[in-house]
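In structure tokens, one chain follows: the form predicted on its own.
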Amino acid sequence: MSLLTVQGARASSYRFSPRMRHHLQLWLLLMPFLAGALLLIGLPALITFGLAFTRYDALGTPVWVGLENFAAIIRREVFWIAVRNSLLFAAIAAPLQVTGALLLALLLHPERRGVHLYRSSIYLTTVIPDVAFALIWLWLLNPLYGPINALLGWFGAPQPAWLIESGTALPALALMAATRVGEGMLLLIAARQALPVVYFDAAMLDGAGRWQSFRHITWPLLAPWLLLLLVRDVVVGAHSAFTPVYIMTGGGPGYATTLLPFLIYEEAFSHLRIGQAAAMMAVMFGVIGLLVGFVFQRTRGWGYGDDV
């Protein structure tokens, strides 16, 4: 190898610092996801935002109407019912989902015999298709021969008609969504295993028990991850609830389970009011954007990190 070749290799190795090379590798890994998100999410969202200012029924040419669609949906009672139901659904499902993922992660993060089988079994709830998952829960919640009511009857507890009564239909759907904890569990297992072991060793030497270690070490260090999961479950939960609502309740009884994604679908494809549906979608995107921006601003600098 010539001297010039060796000098050129050394120059290229010193061109980027280890931190810069690390960030470059991260961006290269993210590129396929970012390209897919731009093509499958960003571009349709941009088109939807444009349609929100038009009167369009998928049959004729879109007609510009300005803010007329936004004024129309604000005056509609069903829109506010869907907003209320969506907020209530998120308030029930997201905290339960994060709590379940945290408890399972704390239980299954130690490496021991059979733990990978347990993790895989729980993760199955995440990879089961939405339609199949909804059909399974439709059987579980059946008021006549469903196993949940059979178990409640065995203990002498009330046996509600889960999806038929307006007071229990939405909580039942939220409970179903809260059982899909596989993805969050794996994320929290990785976060828990990445915590510095020296903290726990020092706490053990000081006489701290499991609860003290969790309260003063695990919980503060996992707080950014938990908040990330909570925001993700709030954002994704309402969207993923469309399939169960469509298959299991159809938005009923009454409007008890009418969530915003289902209402948007009904407006666009059942009533062909695509302009108003796009306006509802734009409002939902705006609220989600404000929520994500607020959380990002409040949590900047959280956590810990080591220089690469």
Second form
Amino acid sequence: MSLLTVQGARASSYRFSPRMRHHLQLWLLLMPFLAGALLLIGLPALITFGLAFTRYDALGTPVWVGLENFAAIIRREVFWIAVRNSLLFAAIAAPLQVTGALLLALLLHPERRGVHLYRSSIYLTTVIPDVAFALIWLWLLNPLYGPINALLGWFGAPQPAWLIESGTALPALALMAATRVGEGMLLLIAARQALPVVYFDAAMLDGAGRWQSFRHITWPLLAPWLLLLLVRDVVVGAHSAFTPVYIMTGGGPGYATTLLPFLIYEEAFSHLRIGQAAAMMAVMFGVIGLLVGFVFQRTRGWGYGDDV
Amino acid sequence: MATMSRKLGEQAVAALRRGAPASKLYSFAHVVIRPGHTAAHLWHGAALLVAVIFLLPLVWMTMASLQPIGLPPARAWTGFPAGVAWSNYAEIFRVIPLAQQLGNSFLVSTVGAGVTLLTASWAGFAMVQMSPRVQHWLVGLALLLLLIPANAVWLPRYVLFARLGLIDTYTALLAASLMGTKSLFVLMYYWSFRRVTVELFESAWLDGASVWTGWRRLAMPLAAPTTLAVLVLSFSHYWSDFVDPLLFLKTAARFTVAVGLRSLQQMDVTRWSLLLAAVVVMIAPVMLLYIGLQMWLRDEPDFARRVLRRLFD
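Next block: the form predicted in complex with its partner chain, after the form predicted on its own:
Whole complex next, starting from this chain.
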């Protein structure tokens, strides 16, 4: 085997200069990543967009129908319910998640004794697989036998029926999503530690209190990271909200927790209306794409680039 | 606050150097130590409270998984009135084919992590050797790919794999490992290799080393911590992956533990300890890997001492 490789390399050296061979080898190493990125992400993302203009049931050949799918989905009430639910979900979960991560980072950024232990305990809850996390919360939120309501009862607080009631089901799912703050916390700890200590020393010499230091130094300097984290939570949330809905509520009660990813899954794989599912996907990512584009335009030059 | 106490401490040391009597230092010590201690206690109290809140569900869950089955779950925490049912952990392997699913998951995750290690490090290594302009574009591409959520590609991937006859095979689950699973892993290697001075590679190329040799002999040994991190992250990615096996696997015998556990969600309330026991079994490997990674990354060869230092340092 090795002999063959050596001979192959020799043979190719007659045709290519060593410099060219070197570059050829480099591109060869890069090839799996580039090919995979193209075939598994780039093209599929484009095809999703293309399928939105076709009628397709995954068996026959797609038939071009123009804008018919878009016209169909905007006439369906369930689509608008899912849009509203998704927006509400993101509006509750993402800001809570970022605020939680920021508070934890502010508490746990100093390199004190035992700080790793505290950070690890919080980060550990982030690495729990989605399915396991959903099953744990299914138990935690059970109105009759769950520990959360037992705890609330102990304090004499009202005990909602959580996932069983349409008013509380979506907020409960959003709260559950908001507890996954580990990665955001680590990012913000790193960002906070990167701020020069002299700023804070200078502020303290000028008699600034803790709140003033935070308000005028930490907050403006961390703002780009917070924004980036907010966008990430919205984008990732659009995907990761699928598993809890699928496991815990099935979109119910009624349509109270039908989020867009779940509706798209149902459309595509239960009803085989792939065209309509793709149209919903296109709308969802159109909105997210606009948001991300806006933020990237705003954050250009904020230190998030190839020189990380 | 900390800076101020440090300054006072330095003043105290300076005073001692100048020959001040030790008794004089009490006033310094008083200022330096007392407020610092109170603040430290407060900080530890707050940090501990937060850590406990985050860990409480896991502790509750583990305890609830040990309650004997057949009884309705206790309304409030009552300890173990009916004894500790370790047998739940044996029972769960009889109720669902958990051993088979764990085996499947282990196979998929190990192969996925191994292939990811190769492809991500190759890509990261090649990127570092490119011209700055190409590097800039490739990093941009990798960051862009990070922002495309997985469900944007559900439909075409399903259609693609169906056409290729890959539905119900592990190839469909593992396809993404050929591109390094996530572009994040490629970036991790890229950032890690960038810390190696360019001259080191340049001299290797001048000596006529092939790119392959440079990757194997120079780059990989220098990026050992990154390799470890990528292995742990990619292993737990495949271990936790729910949507891909849900979409692509049809035969129950091929289910990974993530989709296997789904069958437990409808379990009767009196058998919830089994559900929670299964969850504990699924979570444990991922947790252990992360804890291990955290400790290993402190680049301490003596593992046990590291654990102890972590706990008491």
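Residue numbers count along the first chain shown, from 1. Note that the rigid core is defined as the largest set of C-alphas that superpose within 1.5 Å between two forms. On a predicted model such as this, the values are computed, not experimentally measured, just so you know.
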item	value
Rigid-body rotation angle between these two forms, smaller part relative to larger (whole degrees)	44
